[in-house]
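In the block that follows, a single chain appears as structure tokens, in the form predicted alone.
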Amino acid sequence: MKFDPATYKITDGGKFGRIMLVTGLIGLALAAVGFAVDREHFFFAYLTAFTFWVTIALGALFFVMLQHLTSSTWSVVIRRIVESLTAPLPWLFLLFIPLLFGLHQLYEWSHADVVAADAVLKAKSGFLNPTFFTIRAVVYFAVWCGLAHFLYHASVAQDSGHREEHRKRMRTLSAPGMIIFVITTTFAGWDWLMSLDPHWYSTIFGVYFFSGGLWAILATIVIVVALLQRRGVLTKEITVEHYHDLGKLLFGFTIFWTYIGFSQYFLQWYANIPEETKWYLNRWVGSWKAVSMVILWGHFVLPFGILIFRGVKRSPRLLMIMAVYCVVMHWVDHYWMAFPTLNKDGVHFSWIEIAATVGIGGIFVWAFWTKFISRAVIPVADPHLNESINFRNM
């Protein structure tokens, strides 16, 4: 890989992109073998991998809009990285299509005979039906891809020379975009994961779905920045001060995710309504009890206890280790949300989960890298760039 510090462009991306593409295709091919071996398990593994990666891309989109709305200066130097992390969204839309062929394996509400015999499902059939489910998914991706596309191109247009209209365009789009994003992401969480158990419901589940993605994208940014700097990219522009802020956000959203998860659990436990508590009871059976404890201790207690220290947040090496750990825990969380619907007695882990995650992940990283190296790696003409590079925590 060759980086030109004068133009802030990666002039030669090397073989990394091709390696990721080939890795993704091999992973998807192996996952297809899993489809032939165990069709039902394949679709749950694929759904877990898909929602894991799509929430990271959605977290990136939210982060970009948030920076525009708050006129943030510290994050300008990392903004192009995050903008490029939204690039996989159109590819994720294509990778969503296989799930449409697995509706019968995944969702109880997709069976007409089951719905006809169940009063609850019959009452929800106007919303939970294959046709409307598919239409909603198309709308979600149209909104997300549209927002990502216009924000990225408005940012790139700024590179040729800043004009105030560029900044206003990005901020003006981010304001209604944030509202539409929140609505579509909430419904996507309900559709793809909550409706796996259509008798259960939670009005806060969409926020839980979103908060995990935001937590994961903060960790992903740390990983990408650290890996780039190891290759000599942006070694002077991104400093320990930026790591510190990313670490603070990662710590803060560790607490936010926990608050949302606990709020959902506590209110449903307190109400003690069978339709609400059954989702948690299903995750307290057999080896699922151990996974539930991993979620509690591994997703909250451990990162909280480590990230609370200032020294960890200001150490790129330690923060990267924690970031990798957080991304892994984000995957465990999605596994925990999806698989108890299939394996009710306990965990039955398979190589298919790994193949699906690597397959979709390879395409994700390839799409990100291809977009990232096509332009300057920072918004070179942003009027706040120098302020961002020289940013210091108080």
Second form
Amino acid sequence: MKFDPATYKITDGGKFGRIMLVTGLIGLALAAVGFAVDREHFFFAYLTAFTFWVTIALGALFFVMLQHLTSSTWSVVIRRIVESLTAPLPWLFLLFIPLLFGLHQLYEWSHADVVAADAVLKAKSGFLNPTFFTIRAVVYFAVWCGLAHFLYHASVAQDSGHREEHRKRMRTLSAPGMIIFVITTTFAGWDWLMSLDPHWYSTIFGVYFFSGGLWAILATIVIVVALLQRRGVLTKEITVEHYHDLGKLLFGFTIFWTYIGFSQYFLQWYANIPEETKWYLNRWVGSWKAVSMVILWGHFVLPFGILIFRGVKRSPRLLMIMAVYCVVMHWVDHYWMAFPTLNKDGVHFSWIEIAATVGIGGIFVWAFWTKFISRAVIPVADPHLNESINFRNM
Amino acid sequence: MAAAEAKELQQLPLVLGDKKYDNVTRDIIAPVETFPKKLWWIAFSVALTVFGVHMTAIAVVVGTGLGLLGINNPVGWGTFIINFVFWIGIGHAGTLISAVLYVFRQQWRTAINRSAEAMTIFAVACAGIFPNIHVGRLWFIFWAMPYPNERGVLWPNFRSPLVWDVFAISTYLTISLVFWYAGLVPDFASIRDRIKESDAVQKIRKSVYSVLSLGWVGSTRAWAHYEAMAMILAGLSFPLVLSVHSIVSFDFATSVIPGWHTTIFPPYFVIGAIFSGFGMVLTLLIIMREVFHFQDYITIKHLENMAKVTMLTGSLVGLAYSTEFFMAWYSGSPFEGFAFINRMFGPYWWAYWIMVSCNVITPQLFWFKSIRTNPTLLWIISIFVNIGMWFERYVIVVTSLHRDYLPSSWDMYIMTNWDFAILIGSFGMFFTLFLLFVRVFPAIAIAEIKMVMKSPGAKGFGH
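Could you drop in the structure for the form predicted in complex with its partner chain? We only have the form predicted alone so far.
The complete assembly is shown below, putting the previous chain first.
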């Protein structure tokens, strides 16, 4: 890999992209073997992997729009990285298609005979049916890919010389973009994960789906920055101050995720209505109890207790370790949301989960990387760039 | 070059009119140092009278009994709970501005945090009255406090959200008060230092402000401690912005009543609280900046930013309404579905549609820059926000209760004159306190405003 510090371009991306692509394809091929071995298990594994990666890309999209709307200066140096992390969205759309062939394995509501015999499912069949489900998914991806595309291109257009209209375009796009993003993401969460248990419902579920993604993207940014710096990219521009800010946000959104998760759990536990509590009861059976405990202690208590220290946030090495840990926890969270529908008696972890996650992940990283190296690695002409580089925490 | 660069970067100064530090002190302390004008006296006497009505009505209701009010069976929670939630919500903008925006390095907050925080404290004070009188026997309210007692094993029920309220709100009031007071210390010292002990009145003023300023001299050391403390207090207040109204929402959401029990309630209540708080901040500050000539400090930029927060939170509240509505259908439960259809088209349809039009539709006008930079229009819209958020609580409390599971027990809730007197009276209390505040305390944080100004002779971004 070669980096040109004068133009801020990675002139030669090396083999990394190709390695990732091949890894992804091998992963997907292995997952396809999983399909042949155990069809149901494969689809649940694939859904877990898919929602895990898609929430990270959605987190990136949200982060970019948020920075535009708040006119943040500290984040200008990392903006291009986050913009490039939205690049996998069109590929994730493509990778969504296999799920459509697994609707019968995944979703109880897709069986006409089951629905006909169940009054509650019948009542919601206007919403939960394969055709509308597919249409909605197409709409979500059209919105997300469109937003990501326009925001990215408005941003790279700025590289050849800043004009006020560039900033204006990014901001005017972000405001309505935020609204349609929130609506589509909420519905996506309901569609893909909540409707796995079609009798169960929770108004906050969309927020929960989103909050995990936002948490994971912050961790992902830390990982990408730290790995780039190891290869000598942006070593002077991204400083410990930026790590500190990312660490603070990661800490803050650890609490936010917990707040949302707790609100959902607590209110359903307290009211104790059977149709609501069964979702948690399913996650309290056999070895699922342990996974539920991992979510509580691993997704909240541990990162909270560690990230609270200033020293951790200001140490790229420690923060990187925490970031990797957080991404793993994000995966466990999605596993915990999806799999209890299939494995009702307890955890049956298999290699198919790993294959699917690595498969989609390889494509994800490859799509990110090819986009990332195609342009300057920071918004070189942004008028706030200098301010961002020289940014200091209080 | 510097001007062109500033324009390019759109760095509008936070203080207009080429001010020196001395001008700032003078401008902001002016209302505290001059004898109140006629306008203030008129406003104050009106507010005080209404406050008097409040206290009288409360005395009568407590003395006679809750039968004077509109509450009945099944609507056992009436205006007292509505007003309680309304006033607690109002307070949230203050904490958001003083703590959350501080943590997020939003420097524009400095011009508005002092008044917004004062508003928080007064709103919480107004709110605090309602649960006390709601219980009917005010003199037993101390039973809510857990302490080893002579009543044997009689302890408050820790599983009751009403007890959590006691803790959440008293914590909130304490932290807000400490944060507010700590910020006032350097400004009290500024007032103290400017007093010339010419006569007995001035001597008394001097001694009062000396005590209030806790001997502040403004040494570098003191400032270093001060800034560290501000950060810690902001960090402590930040979660309170979320926790207080979340716990208030638990009062409803832990029940099994359709329209009350829904998992989105905690964040939805918090967002609504911030929305209503910003509505009230706009209502108060737009008048204050005119009367006290603070236009150079609370600039159009500040108002515009507040308008944007109002629009964002208003839209999020709209999202929560739609989510609830959709989920009521999606749940497949006839009770859930009925609760929401009844809200929209039942006997209280007007309350529901006032709520939606004031909270969701009106703030959408802020998409237009010409509207969000026009103080008069902003003020009018802020009134709509206040009205809408009161009705939101009305809708939640009344419509969910008046038609419960058993049709034979359905009833209507009609407010009596005592309900109205106590509702309107609480505004009297709020404005009395606020008017006193702007008389004796600097309404803008002088020391903090100076930190975000360009330091004299400095070329860059100042502090």
